[in-house]
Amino acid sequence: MPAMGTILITGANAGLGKEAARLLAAVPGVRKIILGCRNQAKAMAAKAELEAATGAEIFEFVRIDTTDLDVVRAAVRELPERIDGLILNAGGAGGPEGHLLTQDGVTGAFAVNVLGHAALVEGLIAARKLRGTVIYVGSEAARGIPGGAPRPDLKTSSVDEFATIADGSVLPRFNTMTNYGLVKYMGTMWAGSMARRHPEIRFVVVSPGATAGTKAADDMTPLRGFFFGRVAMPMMRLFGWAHGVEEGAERYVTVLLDDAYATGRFYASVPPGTSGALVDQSPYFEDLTNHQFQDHAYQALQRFLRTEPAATGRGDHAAH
């Protein structure tokens, strides 16, 4: 098992996040959780009842906004050592506005999933205070659900047809899953990519299945949002196609402690399953393992990882 000394989760104040928070807070070795999330009230509330749940008082706060590269890169400076590992959990598929651009040219929805932590693991790396392994929780929309979100399928997988994904532009229409599910896909790439140019730490794509008690139908229209709450997940659960907050928390600490699972891969459900045993996804959707699209996905991501202060007066963009 690898050393696990501090362990910091983005998106930890609820849901996936917090429980796997919790679930690690009784691994031996585990010194300090930091709970990296937006609202510090929140999150402040989060580590009182992590810390009434389990009787360890390791938890930690870091205020870190993936929609905001300024506020990412301020909590960069503000941590004040090595983080053992990461798990790159906030996350979301942006909901009715998911579609509007951030001041940094991305859609909401990419800013949240992908580009924030980007910007969080490539600004630890150049600080030198990340070390060990990093989860970027995943999906299995990123190779495609029957009858939730189609396989991605790019027509050139070249540098501008990733770019298409980070602005929002790949969709002649904005739907919310067939976009969670591109967004996903160009976050496990680049993912793969950082696993080779980054050969001394462990990156890990790991997706928590289809998991009950989430915030997923925050994402959604209130009549979709009821339905999938309060009929659709019951059933996936009736069917052994979807289980609860602690399995879906579980694979990303099994993931975290055992090296068994590679680096640079993609483990999910098996096909074309959302839930039951965590495999590697590659024999499944070879594009996972292509080298070249890893690099262009990196490469496209790096067109938006500004590194000046943000522009102001941009009306066109949404507020976040």
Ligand SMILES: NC(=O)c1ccc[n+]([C@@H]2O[C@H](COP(=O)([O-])OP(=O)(O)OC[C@H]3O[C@@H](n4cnc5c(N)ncnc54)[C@H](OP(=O)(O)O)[C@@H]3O)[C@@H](O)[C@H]2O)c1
Contents of the next structure:
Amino acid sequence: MPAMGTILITGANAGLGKEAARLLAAVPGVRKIILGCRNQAKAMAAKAELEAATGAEIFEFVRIDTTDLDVVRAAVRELPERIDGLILNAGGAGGPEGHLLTQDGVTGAFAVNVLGHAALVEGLIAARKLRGTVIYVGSEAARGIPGGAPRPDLKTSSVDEFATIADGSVLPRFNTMTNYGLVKYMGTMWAGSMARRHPEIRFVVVSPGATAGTKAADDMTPLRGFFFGRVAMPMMRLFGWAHGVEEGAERYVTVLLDDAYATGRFYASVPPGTSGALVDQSPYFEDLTNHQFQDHAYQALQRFLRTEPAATGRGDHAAH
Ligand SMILES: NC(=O)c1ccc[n+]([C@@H]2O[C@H](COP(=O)([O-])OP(=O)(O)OC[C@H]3O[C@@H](n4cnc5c(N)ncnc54)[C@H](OP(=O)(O)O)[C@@H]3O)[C@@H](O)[C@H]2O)c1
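Switch from the form predicted on its own to the form predicted in complex with this ligand and print that structure.
First the chain shown before, then all remaining chains and molecules of the complex.
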């Protein structure tokens, strides 16, 4: 089992992130869990709740808003020590306004799920504050969910095409779930590229699977949110297509603590499912391990980071 003294979890004040913090507090050797949240009051409430639930006083707070690169970079400076385990969990489909552009020229959905996390990881590496394992929280939407999100259908997988995922222009008409699948796909490909650039760090993409009981529905319009949270998810659980928050967060913990989950791979439910066993997706979807496509995702992302890449790249291919 890899050493896990200090763990940082983004979006840790609710849902899967908070549950992962609760589960990890019981793991021997975990000395500190840093809750990376955008709202201090919510983070402090979660901290108190986690302390009461676990009896452990190992939770700390750092402000991280993944849609604001300045805040992310301030967090990198503020973090006092090396992180052994980093869970890039903040995110979601971004709701009906997920297509609106941030100051960095990317959609809100892309900013929260990918851009801020990339800035965090690259900043921590440059500051020599990261070792161990990085978990990028993906989704089955990144390889398609029948009836939920179409499989991302890129034409060339060039740098330019990946850049259109970031700025939202890939879709002629915005659709929240289609966009979400594309965004998580690009995050997954970026993580694959990072795994080869930084072989000393284990980068694993994990989907929690369809998880009922988080506040993901809060992002949706009231009607859609009601249907998703109160009708669709309970029905999916009934049929074994979804599970509860503990089972979803357990996937993060399992992968974090077990080196057998290989760097550069994406683990999710057996296709086309959204719950049950956690398996490597690459035997089903060859593009997921295409190094050139992964590097194109990485290069496209750098266009929006407002700085040079934090670490020199390995295996870069000429931008298209
Ligand atoms: N639930 C599922 O079925 C499912 C399935 C596959 C993948 N996932 C993925 O799992 C992760 C967690 O989802 P969840 O269902 O637990 O969602 P959730 O209950 O809505 O929790 C999301 C967390 O992310 C935080 N967050 C949102 N925007 C942020 C920002 N800009 N900066 C920092 N933190 C931010 C939220 O903080 P606030 O309280 O401040 O909003 C909250 O703590 C997401 O990446 C999601 O895409 C979920």
